[in-house]
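Consider the single chain below, provided in structure tokens and representing the form predicted alone.
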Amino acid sequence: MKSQKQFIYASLLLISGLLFARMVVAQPTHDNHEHHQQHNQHNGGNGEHNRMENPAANARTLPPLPTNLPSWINNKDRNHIYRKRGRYNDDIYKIQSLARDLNAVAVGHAMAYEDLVTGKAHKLETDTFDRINWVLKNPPRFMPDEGNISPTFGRKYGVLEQVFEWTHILHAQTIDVLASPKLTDAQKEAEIERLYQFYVENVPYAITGLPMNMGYLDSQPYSKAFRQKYPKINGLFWGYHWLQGAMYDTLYGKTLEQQRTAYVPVGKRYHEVELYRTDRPFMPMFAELSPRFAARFPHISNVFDNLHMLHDMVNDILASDWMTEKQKEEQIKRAIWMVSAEAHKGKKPGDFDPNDSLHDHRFMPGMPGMGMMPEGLHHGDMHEGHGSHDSNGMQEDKNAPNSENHTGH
């Protein structure tokens, strides 16, 4: 009798154990859920993993190359044009901390591009991030030649490197002018206009100064791929753009000593916060970061915003595994054309053709473009709860480094 009771008791324990084990297996644990999210995010999120496993789901319609592309867009030869001569050149080195931070930005871009095109994309969020981050914390004394850091990228995508390089030179020289203690404020403003004219008249692959519809440019079949797959590296890229936007009002209308003092908190915020943000829905733009400069030079501010959008489009194309190499090369040419000055020749701010998204320049003359965001979002929404709109509908970000100077609109 005693052994029969022991048998029944043991059987009940065994059945209970099996039921409990099945319940545990059937319920997804927090860790499993988190792993699934991380895996999904690694593959692009929003079903990207499923598309990777199912080639049929990869089918997307890519816009064709325009038939009227200029011959220069196929150039793969080196084509250095020396910067405009000026007594202000390299005056940025009078503000050493800013100069070195800008030198590091050049290294960071080049390292990431080279790894993307040499089969090291899977290390972008780890090894590449760590290498770039080290350079950002230990910036070089002098501006590096990006072509020497990313030779494979330059050979593969030819003229793209020159589009980047020449607009980066416009960036550097306008900052040299603002940092120059030899020029008066009036001379600085006149020289910045001359630099812009030199850029658009001497560089065949200049970027347009018109306010582009950013929502359209950021709605291509490949858009957002990079920021979803590589949020940490994308955060660094947008951190660079934050610095390049914020530095103009940091220097504008100030003496050299005031500039050095003004860059201390800006540099601190750049290194401690902006470089590591992964929560931005869209790249930083000039009109919110340097409203005074953007209001005075809207065409130059638009060139830089359009340059940064071209960076984003190229990043997204390179991060889209579902494209062939030939398709990537074609879409990069198309992206260059979409933001080129030549494609928009004869157009003007305020032009808006609802049947031709390429020529959506709906912002008025003198008004820096803020873009029309996808799904009706205005770019200012990224500062929800912090900003307020001024009389022209532009949003003031009270947390922006130069918000006290926001008088230009």
The other form holds:
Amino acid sequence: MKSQKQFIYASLLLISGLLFARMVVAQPTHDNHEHHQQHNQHNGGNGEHNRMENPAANARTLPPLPTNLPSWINNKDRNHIYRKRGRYNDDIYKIQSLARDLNAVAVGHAMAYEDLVTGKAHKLETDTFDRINWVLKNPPRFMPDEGNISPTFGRKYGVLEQVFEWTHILHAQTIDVLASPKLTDAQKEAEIERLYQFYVENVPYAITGLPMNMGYLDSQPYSKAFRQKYPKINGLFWGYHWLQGAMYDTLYGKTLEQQRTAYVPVGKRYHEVELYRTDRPFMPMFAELSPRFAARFPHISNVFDNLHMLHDMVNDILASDWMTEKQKEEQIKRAIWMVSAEAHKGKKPGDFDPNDSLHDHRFMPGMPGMGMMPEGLHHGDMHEGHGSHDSNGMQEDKNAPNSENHTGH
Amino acid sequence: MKLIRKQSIASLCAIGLVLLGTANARANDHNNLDAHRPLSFDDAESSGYREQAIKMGASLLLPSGRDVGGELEVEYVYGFARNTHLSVGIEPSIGGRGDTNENGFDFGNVSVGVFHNFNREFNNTPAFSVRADAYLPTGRDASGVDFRLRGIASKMVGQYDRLHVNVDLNVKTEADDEDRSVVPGVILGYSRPLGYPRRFNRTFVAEVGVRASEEKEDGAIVSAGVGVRQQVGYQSVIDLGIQGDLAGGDNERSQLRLVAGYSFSF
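Okay, that one was the form predicted alone. Can I see the form predicted in complex with its partner chain too?
Then the entire complex follows, led off by the chain already shown.
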């Protein structure tokens, strides 16, 4: 009788464990299987390839590197390119508190990456968190060079560092323009477009301005590993992305004095709440945090969302202990390629070929990408007229700082 | 005469201080190390493509048994291609110097150089660069063009310590009879950020170097130095250093050199 009970308990435990593992690891979108098969076809794969490309079918089977990767993805060059010259550069320092918060963000990213690749991952939620948190509370006066804070990470993933660096510069310069008291609103808008052109024309490793399907990007075999293992550090990362998203409408169309005033509550909320949230179902998205800017510059907003998704993908890869170093290097290259401008050359917003998951950027031209978030809630006004998105609609953040500006489309 | 010399040294120092005071131009990276700012070695990083920078400094020269001297260094750097930059510099000096008995004003030779970085540091492979400089005979009593070819390797040792090996070959096209026409040298440089994980704007540098004396009869000259680079503006850095000869040739005076500089990018 006793052994019968033990058998029943053991069976229940086993079944629960299997169900839980399936829920945690797979979490596919409704058409995930189809998407991955289609993506594989895009990369010229065969039937075997298709089976490997489907992360939902086997969470420990990695999709192979596409065969059509450009040479720059393996370059060993430093390739440092100076930012576009402009009289607005560094004007962010006119809003000192925001400038310093952004300086600390650079440190936070770099410290976490360095610890992840130097065998200190087990201290990420404790020592690393405390170290980063100190810097966030005592932000540096000048923008640090992330490459110098994370030299081991840079030696291993130099091209990734370049991808990050260049898009961070686009972030910094667009904010410099918005903060500039020397430019009119019209001049600011024109210069922001010029900055985008400079970005896409001067670096091979630019990120696409198309609205990528976030549900697809976030359903790789390694996806969600980081947020599950390191919720506090992941909260900081998403907190940085919250700030980077929210700051655009905080500054957009305002005078310098208004900008300084507007940043006071935003900065307070960033420091007191957003940095420490561990309950977000998905990373903060641009169009929910800065709807006005995102509506005016959807392509730039998409670049930043795609950059932040790349950060998540890299975090997840580095946090996946079951991968070898070689597999991590390959998957990071693949992740770069998936969000790169070059991979999507010639495509346009609104393109959605059900046979090609890589090119699932189905939002219309002029509309800020909201992604296809598998775990979020439907965001009614942003998706009006786009009923096909309801199963993957974005998370709703009723407390978004700029929600009063949410104009819809 | 002595009064004129003192006035000249004071003028050079004043110019140096004025240059130091032009704060808040643009981030020259305090971690991106250049020769003379403040020590003799370069790291293997080039300036960014399309980046321009002005690097300047003032040195107080204290040669053994000679008058105090001063030197001003000004260099313009332009990243004209990816991983490659051009530099143009002058080094006017006055007063006592270790390598000559002259102590009047000397405009110095104008230098033109090209620096190319072949690769960033990856895995266990150092970053490699080469730098070639030509020194035009614009200085007092100068004749012929001098050249210097410098090979540079930079590599991390440990997490944040970095070593920089510079191998030099100096060539004089019109050397005096008693002088060497080819003067080899090697410098081992070291750099480390100061203040991590709480401060991110300061770098410590040190070096030990050995080079052949310019005079045929003399042996090697061993020198050493320490310094610091500190970011002081969004894109500007000051540097402070001290260099000295530990052992020198018989005919060249050893000297102590105190260096202060300011660099900015734009």
